[in-house]
Amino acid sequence: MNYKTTHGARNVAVIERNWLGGGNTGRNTTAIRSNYFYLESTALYDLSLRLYEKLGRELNYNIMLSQRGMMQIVSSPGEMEMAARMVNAMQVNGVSAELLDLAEVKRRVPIFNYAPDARYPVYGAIFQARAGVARHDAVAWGYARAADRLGVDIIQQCDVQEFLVEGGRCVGVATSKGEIRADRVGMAVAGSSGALAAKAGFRLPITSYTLQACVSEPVKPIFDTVLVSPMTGTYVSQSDKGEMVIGGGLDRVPSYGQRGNLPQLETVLSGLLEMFPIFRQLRLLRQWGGTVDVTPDSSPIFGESPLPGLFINGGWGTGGFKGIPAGGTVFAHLLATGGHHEISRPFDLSRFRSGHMIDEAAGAGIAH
């Protein structure tokens, strides 16, 4: 994203409270996809994914992209008719995707659950084969360099302490290292867009949780997609190293630890024993949380905060990573130009007093 804000613009600094990649881009489970069902999400997050794809080239970084599709298991006859809907919408919205039988699922992932007994039987699975995995701190580490050679300042370990106002608009900000002065200010802080906004004197429609996620210790190879069940709530793909990485719902109290409660990171290894009973015996390396601000249409904001000369990219619930390219040239262009890129108009906060929401949660079951 602070390489994408170098486009159409100079005297671009990134002010970092820590350090580079450790925020949410250290801390997410690093699945890229498209699989949304309105179109305006489609745009968005198509857009981004196809970036990926192109992304190690243009950086001259590997940052180790890996298309092994995604699929997201039915486990209900009314489940699959849901399924062919969401195929169908992401099919006319110009985005690939397959509506999976059992027989298929089961070639696919011959080492799934499927006892007689299985509480949550398979009956088919929607497949977006362009979905996968990309090394999250390769993406924070190539775009840092791109940008730096650009002549962007990045200002490592630089608290923002206030905003600058000057005839009821946005200067600058005050930091921990003194004034910076700007034309136009960008607010990009995954998981604390509402604390910041406090300090900028308005308050965003977010909810802040903390995500967990977790690996196992690594193994050889068994697994080659990204599998998520939405009746367990659970995620898993497995990483280069061997690692499961797993993944699954919020933590229920909001909050902005970055730790996670117990019963969560229980439930989540529940639904994965369900599904995956010969991971039983592996035991966990790691677990560790982050804090996700969450929308109530389970869709990002983008546009010029209350404050004038403040610009606002948030919001973006668990879909942060996925959507950095994306979000990054949306951004680059209201930064740059002080008006709205086409893909990311729809999302301007001024939707949630006209209602024109964009509510995943209800179409692609988004719930965060």
Ligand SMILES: Cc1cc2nc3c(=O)[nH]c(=O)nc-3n(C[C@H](O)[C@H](O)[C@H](O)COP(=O)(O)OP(=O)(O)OC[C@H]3O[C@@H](n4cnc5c(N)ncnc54)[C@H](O)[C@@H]3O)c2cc1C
Second form
Amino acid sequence: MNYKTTHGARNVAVIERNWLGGGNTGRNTTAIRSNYFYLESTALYDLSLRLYEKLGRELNYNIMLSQRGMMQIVSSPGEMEMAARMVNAMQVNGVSAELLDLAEVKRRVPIFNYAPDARYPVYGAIFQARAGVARHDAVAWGYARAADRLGVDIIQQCDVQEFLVEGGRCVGVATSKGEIRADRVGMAVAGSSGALAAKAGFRLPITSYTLQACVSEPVKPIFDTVLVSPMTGTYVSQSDKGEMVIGGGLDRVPSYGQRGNLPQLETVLSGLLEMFPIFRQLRLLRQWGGTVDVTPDSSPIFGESPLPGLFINGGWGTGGFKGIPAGGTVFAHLLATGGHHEISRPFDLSRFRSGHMIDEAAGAGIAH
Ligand SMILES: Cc1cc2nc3c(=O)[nH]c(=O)nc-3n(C[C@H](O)[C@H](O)[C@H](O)COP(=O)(O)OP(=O)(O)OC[C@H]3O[C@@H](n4cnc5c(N)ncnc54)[C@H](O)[C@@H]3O)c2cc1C
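Show the other one: the form predicted in complex with the named molecule, since we just had the form predicted on its own.
Complete assembly follows, chain above in first position.
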């Protein structure tokens, strides 16, 4: 929830099963961007990016935002057509984006594999200069400190076990530390959304998968952007400490195992080495996985759940870190007023009944 208890909301409590920032927020690869196709997504994700741009100052907490740009590599002439369409869509929607040709990609990322027999040749790239990375723990801790100062109770090591229902309405939660009653209850539990929805007596259009990431040993600065290759399914950036932070697609099997399987790790790493043969000398330092909740249209869900009084903020799939400031803002609005913020309205659960999907898998090619 947004740390600002605006709209007159009082007596706000955040219940966390483990420790603050120990969920997917502490496990992600910290990439922030707003390169989406549809206006509804642009409104949400570009608001987020704009909020990120002033977050460090607002929280008086260094979130280590680094707008080093994100480069999405294009590997065929057909893809280049789609890239031009994507850049046009972003520009029309008021989000800056550039289409880079091969010469420009070479200039910016000289260490890529440009060999004539490279498996994934480069034709160009989509570049969003305002994209980048931020320190994930700092985002969680900065928000928590600000919320605490505004009087929000943050209760850690406290498990929500049941929802209290009276007269067909959610009136609070039963936790491992006792009951808490509330006018409105919000659920923002990422990969646990399906499990908690089951406790509340309904099903969400969500499938949970493991998403993995890994980091190499730290090396001196060699790589100054976030690079994504849809063809290899791998993305990489260099952390402030010098590690290569590496991620890729989902493990293909629905699972709650926060580890990840070996074949997917191998796919991601072989993609990395195809693109950057120079990284063959790097040693892998750590690997981990988190559970991500994926919706059929690759867009998040906001709104009142089928159990009145219980509100949802979930379904962020593999990309909710970048959505935290805007997601918090519209969720705070929902919880404080009981009604949608104009930005969250299109993301209501009802879209799966009405068919008004925000299908970014088809639009931006973001499959999850
Ligand atoms: C490997 C990986 C890489 C990723 N990379 C990126 C990226 O580069 N960019 C990006 O934008 N996004 C990325 N993501 C996605 C992003 O991390 C998530 O979408 C985002 O962190 C979700 O935030 P959240 O606050 O909704 O959930 P979380 O940070 O997961 O917080 C939910 C919390 O709910 C708690 N909880 C669950 N059940 C209960 C219960 N019953 N009672 C009490 N508490 C409970 C959990 O303990 C958890 O701490 C990545 C995810 C993974 C796993």
